[in-house]
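Next comes just one chain, in structure tokens: the form predicted alone.
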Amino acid sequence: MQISINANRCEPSPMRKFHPYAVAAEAQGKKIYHLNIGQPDLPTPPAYYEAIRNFDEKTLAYDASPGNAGLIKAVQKYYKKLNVSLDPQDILITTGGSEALLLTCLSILDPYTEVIIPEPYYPNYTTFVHAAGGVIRALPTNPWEGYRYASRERIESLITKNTRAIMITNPGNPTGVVLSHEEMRMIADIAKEHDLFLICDEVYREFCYDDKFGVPTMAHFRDIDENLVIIDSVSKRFSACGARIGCVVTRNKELQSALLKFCQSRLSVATIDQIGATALYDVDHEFFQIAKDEYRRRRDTVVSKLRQIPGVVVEEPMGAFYVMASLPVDDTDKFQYWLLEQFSDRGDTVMFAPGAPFYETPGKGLNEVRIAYVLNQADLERAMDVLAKGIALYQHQVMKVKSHSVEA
């Protein structure tokens, strides 16, 4: 018996691999501040639950494979507010943004074809590309340049005869980078000129902290209708991760047809969640402003605390609710194990996402972490203080011992 090559190319989620160690730490009485997973703690709008409670169909039936008609209409209305006009056929409802990405990769990639992705990037992209047999061509960035990647020369240098797509997240996960209008236009031009798909993961669109950027979406560039694929979701926007409702937005009819073929794997998206998600799109705009203001405060707290730790390199993220930082430790993966197994400060410890899995390039990100600032203000402040103490003790107990061993 044999497991497939594509499955063996995939890695476990770096956000979840430490779960057994967290369980063991909690069994020892430790309190863990979870900075490792982008699970918003803000309340889900009540409209979601009200819509589900009011669902009174006698039979819970399959919905249409492309998605519930009411939800598609709600998505159209949402994009209309962004000055983007969509036909119902331009929208495919999916089981979260993750399925949207997987279906897209399955529909455009053949074995050994390539996708250009700026690194660090959301690690699940690796799984989606590898599941389709594809290869990631990493566009390098670094913390000292604020992880910025929008350079025509650097992007075009990676294009080969095997390139099928450019994939970006805007605003960025894990870096919080937000592209300017000019940078978006340049990347759109590259995709158009080289006849490539441009896959834009825009699930953090509402969380852009500099008002000069507005609400960024590549859908405003109508000359790339055939190239553009937008990945969207209700998870982060409405603090409704458990609803598992996303969508693929593309005006490319051939691609929409291909996506539907792979929808046979799930027949239809869960009917009840689609009903609830439809109601979310009627939430007042004030909800987004409150959420953005809250995440901005949390961002400021995290960045301020990190900059007080000697040796940390961090740039202020301009969007989403993550920050990527370089820590003064040898290996953040080992550091995370140590925090869970050997460290606590008055019974407290922390979890983050180690940086290496956010990179395709071997050896990169070893001393970097992604921190999700999704805790309330008091918990966030305490978590950052615990992290600072953990770094100091790890440097003294572990890295100093290793240094002495090497000298010996």
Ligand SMILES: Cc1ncc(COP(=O)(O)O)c(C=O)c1O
Second form
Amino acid sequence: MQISINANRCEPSPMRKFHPYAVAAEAQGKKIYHLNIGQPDLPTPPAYYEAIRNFDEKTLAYDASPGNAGLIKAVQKYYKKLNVSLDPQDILITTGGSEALLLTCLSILDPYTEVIIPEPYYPNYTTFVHAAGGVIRALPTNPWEGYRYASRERIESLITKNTRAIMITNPGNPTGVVLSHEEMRMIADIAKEHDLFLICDEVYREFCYDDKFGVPTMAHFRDIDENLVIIDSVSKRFSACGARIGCVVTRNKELQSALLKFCQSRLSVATIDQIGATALYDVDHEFFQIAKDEYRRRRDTVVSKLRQIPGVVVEEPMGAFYVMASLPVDDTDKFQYWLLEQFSDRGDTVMFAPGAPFYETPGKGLNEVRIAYVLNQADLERAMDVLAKGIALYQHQVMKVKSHSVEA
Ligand SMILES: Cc1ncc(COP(=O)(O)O)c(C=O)c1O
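Mind pulling up the form predicted in complex with the named molecule next to the form predicted alone we just looked at?
After this comes the whole thing, all chains and molecules, with the earlier chain placed first.
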């Protein structure tokens, strides 16, 4: 028996590999501040639960393969409010943005074809691209340029005869980079000129902290209808990760047919979750404003705390709810194990996502971390203080740095 080459090219989720060590630390009585997973803590709108409580079909049947008709209508209406008009068949409901990404990769990639992705990127992209036999061509960025990647020269230099797509996350996870209108236009032009798919993961669309960005979407550029694939989800928008509802939006008919075959093979997305998600699309617009204001405050707290730690390099992220920072430690993976196994400050420690798995290029991101600011203000402040103490003690005990004064 043999495991497939594609499966062997995939990696375990870097965000989840510390779990057993976290369980062991908790068993020792440590309190862990979790900054490692993008699981929003804001309450899911009650409309979701009410809709599910009111569900009274006698049989829990499969729903339609392209998605529940009511949910598709709700998504269509949501896009209309963004000035994007879609036909119902332009929307295929999926089990989260995750399935939207997987089905898109399966639909457009052949073995050894290439996808250009700015790095650092959401690590599960590796799994989706590799599951389809594809290859990631990483577009390099760096912390001191605030991880910005929208350069025509840099992107075009990576295009080869095997390139099938450019894949971007806007606003970005892990970097929080938000593209300007001009940058979006330029990337759209490149996709069009080179006849490439443009996969635009917009699951954080509502989380832009400078009002000049509005609620950005590539779907406004009607001249790239054939190229554009939008990845969307209710997970972050409505603080409803467990609903597992997302969608692919594309006006490309050939791609719609390809995606639909995969949708049919998995029969249907969970019926009840689609009922709940439909109700989410009716929540008052104020919900987004409250969520955005809260995350903006948290971002400000994390960035100002990080800037007080000597040796940290951090740029203010403009969107999503993550900040990528370079820490003055040798290896953030090693540092994370140490924080869980060897360290606590008055019984507290902290978890983040080490930077290296967000990169395709070996050796990059070793001293970077992604911090998800998904805790309340007080917890965030405490978590950042614990992190600062952890860095100082680690430098002293493990890296044998002598210059900082350290309280053990
Ligand atoms: C950039 C990005 N895309 C897609 C997803 C998938 O989310 P879901 O499957 O919950 O919609 C995530 C989840 O963290 C993400 O960060």
